[in-house]
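A lone chain, given as structure tokens: the form predicted alone.
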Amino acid sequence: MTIKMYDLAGADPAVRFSPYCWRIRMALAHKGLEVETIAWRFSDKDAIAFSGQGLVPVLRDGDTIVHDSWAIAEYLDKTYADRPRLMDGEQGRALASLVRHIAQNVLLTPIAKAIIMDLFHALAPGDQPYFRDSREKRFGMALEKFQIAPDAALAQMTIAVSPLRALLKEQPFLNGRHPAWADYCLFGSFMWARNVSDVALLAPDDPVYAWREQMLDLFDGLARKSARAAG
């Protein structure tokens, strides 16, 4: 039975941007599992109520329902272990925990301040009042005013992922000569601005665009496919 993904989408219900779902596309692909994902908008809490909560991704493998980027991958472990694994022993874990603080906790802000408004302009006009009241809420002030303007927004990215850079520079993914969870936990950060704004947060120079480039290449071109919005 084909596991199904409940994905945020945008206006457009090929775009999907969130970097929780990216994560799991990522890691599913990994497995070499296949997936049928389904476009889920903010507006939709209904279609995911059987998870018990009201955000994506949300994982449905025959009758298991797992919701959470992190738990999914512990369950994708877990049930699929004789398929390449996304977290290797206790270390392999340490190390994916340490990423997926650094990508929620340091890097989602300076992006956020980055592409706020293409994103808002890429979801659906039934989306648009929840997340214009629910981000507001959160940074204290109008949408229109957490924006900064795109080279600030490189400046504050090229300080944010210098501890990563470093990594890069002496070995091709944060997991080691092969890409695993970690990686993955990074890597939704960019799809996130990736398939609804054209900001640049990377130099071209940086080894984390070098980074960045091979992981859009994985999986035969997976995230690289992938749909953009428009405009």
Given for the second form:
2 protein chains.
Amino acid sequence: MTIKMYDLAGADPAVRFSPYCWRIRMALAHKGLEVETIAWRFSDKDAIAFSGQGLVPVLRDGDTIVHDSWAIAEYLDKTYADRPRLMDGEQGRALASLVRHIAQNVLLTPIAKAIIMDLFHALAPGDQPYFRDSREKRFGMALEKFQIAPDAALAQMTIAVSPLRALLKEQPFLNGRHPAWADYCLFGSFMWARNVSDVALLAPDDPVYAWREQMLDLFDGLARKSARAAG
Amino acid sequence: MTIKMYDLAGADPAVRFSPYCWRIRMALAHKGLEVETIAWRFSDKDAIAFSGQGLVPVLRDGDTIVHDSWAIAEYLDKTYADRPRLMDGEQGRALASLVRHIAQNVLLTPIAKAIIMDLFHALAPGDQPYFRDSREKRFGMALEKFQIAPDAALAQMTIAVSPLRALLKEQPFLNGRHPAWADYCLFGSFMWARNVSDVALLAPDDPVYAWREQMLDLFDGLARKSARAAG
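Alternate state requested, the form predicted in complex with a further copy of the same chain (shown: the form predicted alone):
Every chain and every other molecule in the complex is listed next, the one we just looked at coming first.
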């Protein structure tokens, strides 16, 4: 039975932009597993109530329900152990976890500041009030105030990614010669921006830019072919 | 034949504070290898000219000369492959490299700002003019201007270590259940501060503080027993 994944969608249901869902789309492709994605909206809490919580990604694999992108990656490595691993041993797990913390603690804010209004406009109208309320509480200010100019965002990004950039000068992927879970953890953050916004977060001469291009091409262009919100 | 390491020393030759030499002291202990350290000063370029360059650590292992802490770690894993590994596979190498880039690109500056005058005063008088000249060129200002208040340094540190802190909430060491090269790469930066300065860089409730305590205790307290400059 095909794996099913509840996947955050925009006003256009083809537009998928959750960084955590993108991690899993890439992880499933890495494992060579087919997936049927189900467009989900912030206001559809009932649709995923069976998972015991209210956030996506939620994976349904036969009778097994797993939520939370990290837990899903561990589930996939355990359940499909004979397929290419997402994390290789204890140090591989540590690498991926450090990268996800960089993505979430360091990169999330500058990216959010660059794309927040584009993201807001890409949402289904029914999701916009929830998004505005919850994010304005989190940021302590109006979305319009939180947004910064593209140039300022690019400057903040270039500092924030500095250790990742240094690593990507040494090797093509964060995991080494081939991509794996650490790469997908970071890549999700860039797909979040790409599918709702035209803001350029990276300069073309940045090694992280070249890495992102490679990631967009993986799995027959899975990410590159994905729909973007109309600007 | 015992391995020899040229190790940066202060006015008191027992005081050793190079972050890169500390990485190697810990790595050698990890491998269970004895080492004889040779006190070295910035002004002793001639003493290590045989290595073809002018920076420590320089390792002499029989007829083999290796410099640069990263190259030494790779040499040790290759040459002493039957002893506990410093880096485990491609993902282990990536983990350690990412941590060293965080140490060098993100943490070095706030630590330097906190300890620069203490570091200067710990140096041998003959090293002080070289140190002042080279660092003032690098920072673009007098050492006295570069220094910041301990509170400000602690605030900068707490942000800079945020992804490492998140990882150390999940597991006792950066490498997992046991320390290895990634841990030694970060730990060197803290030994740099510890052996020349009393500035508190971490709050006692920070998981990174608890990790540093564990690191100080490793190998029968190798680092904790090391000499500190008189305040």
